[in-house]
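This document starts with one chain, in the form predicted alone, laid out as structure tokens.
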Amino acid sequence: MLITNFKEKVYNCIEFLPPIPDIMKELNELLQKKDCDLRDISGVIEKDPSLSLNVLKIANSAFYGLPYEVSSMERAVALIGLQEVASLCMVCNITDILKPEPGVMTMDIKSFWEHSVATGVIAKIFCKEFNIRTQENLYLAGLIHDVGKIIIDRFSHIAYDGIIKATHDENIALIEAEKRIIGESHDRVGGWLIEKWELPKVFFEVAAHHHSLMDASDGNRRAVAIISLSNHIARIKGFGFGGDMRGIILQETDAFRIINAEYPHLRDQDIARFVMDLDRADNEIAGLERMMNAGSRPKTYRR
């Protein structure tokens, strides 16, 4: 059941959602400065009390494993970094922006945000073990590369849910299901979102491209690689649902090729080590995943 003017009735259903907080403006505006410093940073985030604690709740967490606790946001600042927590507060936000009304049906939100999480968490664990260095705040753009599985779902629920049943009972990839029910697919429609809310182009095209690398620009290709990567490292560990059941080698993917080419040593690395060794990152993922839908589960939700 192909719908008509997908694009054109998706966006008025984006429309409906609410407004990107006015913090989270002046959080990209700052971060574009050369010379924003923490103050500055802190300053913004502690005129939101609730978005405050959030945040600092987070950066306690076992994933960032701090030496002692942080109470304050302009030591959160100074000990997590101006970008690391900076995006933090987009993914407080942008929850919130996403979370369902009480009682409506929708997809499993845990499940969602679970492997989500995961995709942030892992990438930034496989830069820090493989020495890739990278500018780009990876953990908040795995942490909405697959939001526009929201926007398809909030738009017809009936319709997720075919693209669900059918990844299930024909083994297919969700994309392959979502072009043969609705026309289009989440990548895209992810895209349309953060264009839409104005995020870094980074944000937009990891969204847009996660499934089409070679679509991505040159000076964005890496990161979407990586979030791509970790992506199918996720869907592997059984963090959530990525999407996709079947097997694959991540040698043989066009992400670890375009990683590889810039990083030759990554082809020596025994790479099932460590998504083997990941387990130890169960806690962390858990932990973060938990706080993040602390509040904002629905009444009611199936897969």
Given for the second form:
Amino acid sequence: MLITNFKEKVYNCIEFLPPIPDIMKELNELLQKKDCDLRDISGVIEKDPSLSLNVLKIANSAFYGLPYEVSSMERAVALIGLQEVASLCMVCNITDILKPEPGVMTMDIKSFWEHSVATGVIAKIFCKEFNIRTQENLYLAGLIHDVGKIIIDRFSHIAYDGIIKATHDENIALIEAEKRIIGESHDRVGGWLIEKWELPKVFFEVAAHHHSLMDASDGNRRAVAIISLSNHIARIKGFGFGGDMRGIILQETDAFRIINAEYPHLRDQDIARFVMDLDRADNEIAGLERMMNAGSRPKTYRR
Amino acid sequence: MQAAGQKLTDAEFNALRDYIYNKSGIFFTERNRFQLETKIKERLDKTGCRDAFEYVKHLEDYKAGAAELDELFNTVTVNETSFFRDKSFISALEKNVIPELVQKYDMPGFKQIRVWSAASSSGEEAYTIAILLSECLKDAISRWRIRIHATDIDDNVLKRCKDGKYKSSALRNVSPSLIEKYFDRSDADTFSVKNNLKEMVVPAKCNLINPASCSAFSGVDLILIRNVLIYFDAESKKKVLKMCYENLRNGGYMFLGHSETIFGVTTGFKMVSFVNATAYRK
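Let's see the other form, the form predicted together with the partner chain, since the form predicted alone is already up.
Below: every chain and molecule of the assembly, starting with the one above.
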């Protein structure tokens, strides 16, 4: 069932999504400034009370392990950082924009977000565990890496249902099933959406190239690789999306090789133990995923 | 509530631990000391020994020792197991490893797969593999030569494996249709595996740290050695894993217990991650 003019049709579908709110554009602009002040940032966020509430909820979750509960945006920004808070805002907005309309048949949104949250959380834990320094917000990158799946599903839920079924029946990777059934894949489609939203380039590259790391730019390849590896690990930890049960040799993936080239100590680490110990992150992942799905914003906000 | 068993003094525990270790490679750490303590009382009572020192002396007696050593191994090893235990492990075998082996050896004149369940206890794991292979091969299985070596250090459990009779509780994870297909009901609570499965499973005694004992299981395609390494110290673990590597055919798989890794013990294997299960490939 290859679809002709797929890109054009999906673009139309993207057109119907609410745009990224102005507040996100403002935040992005502020973050680009060198002398960005935390009061400016918190001021912008506080313009939207329900957004502020959600950001504070996530900031106070076990994930950030703050020493005490924060109740002001300024405090949250000071403690967890500008980039991080801006990302949380982005997360709240994106999950809201992509929330299906009531009554519409969709793929399993809960397990979609569970996989996305797991990928982001694993990326953060991975970097912390193995002392990998990153500038980018990997948690947000993890959250949006598969956003193309939602778009394809919205475009044709029946087609996506068939794709998921093929992964179960034939034990093949989702991307393989997508290419065969609709002739496109979620990474490319995700790239189109992020491009349209004008998010920073690293997020575009994560969404568009997490299955084709060599296409990523030199500057962002490592971030894309960390998300790609975390994506594999999320699947083998049971936070998968679809029915692909195949085994993978993590150390032989492009993602591992790219990270290892910069961090040669990685080769000597007990990756099996790292993957096993991620069981401890289950609660964090479940907690964040719940917030993600429940962090709904008032309907009036929609445009 | 006090646990039934025999509190051992440190000196007694050390003497017994070292003796068992030298004979079997099984090493009781402080963490699993209680396992030894809960089980040793039975052996002391049977042999009439007053304490662990006397018991070790009794074991060293060249006449009585050998038989008693078997009894001791039978007593101290853990034998709790059931069919289709650990869903993720079964799924990795069913969806990936077994179809891969079948595809690899599906050649005219070859068609054979050898599996080694290396601490098989009473055989539930070995028969589970027999069922998975039967389900994968279907009618074609009659043209295949399948051997599943079910080995253990404990004679009692090997006898149970050979008998192939199990309580219904051991079958709690098996679907009714598979029970119907592969078991006969002996009485209200006992099921016997059917002969076609029995023909595939070959029970044998094997001490994993004794190379001569393991040489019969070389050239296998799949080794299941689950929850055994915890009993070995680093040195014995190394020896056992080296032996497994050598006994595997190229491209063959080894599965360890859920929380065991080979890190720092052996290289050579490639770690293959399945959903919630890890295998090591040669």
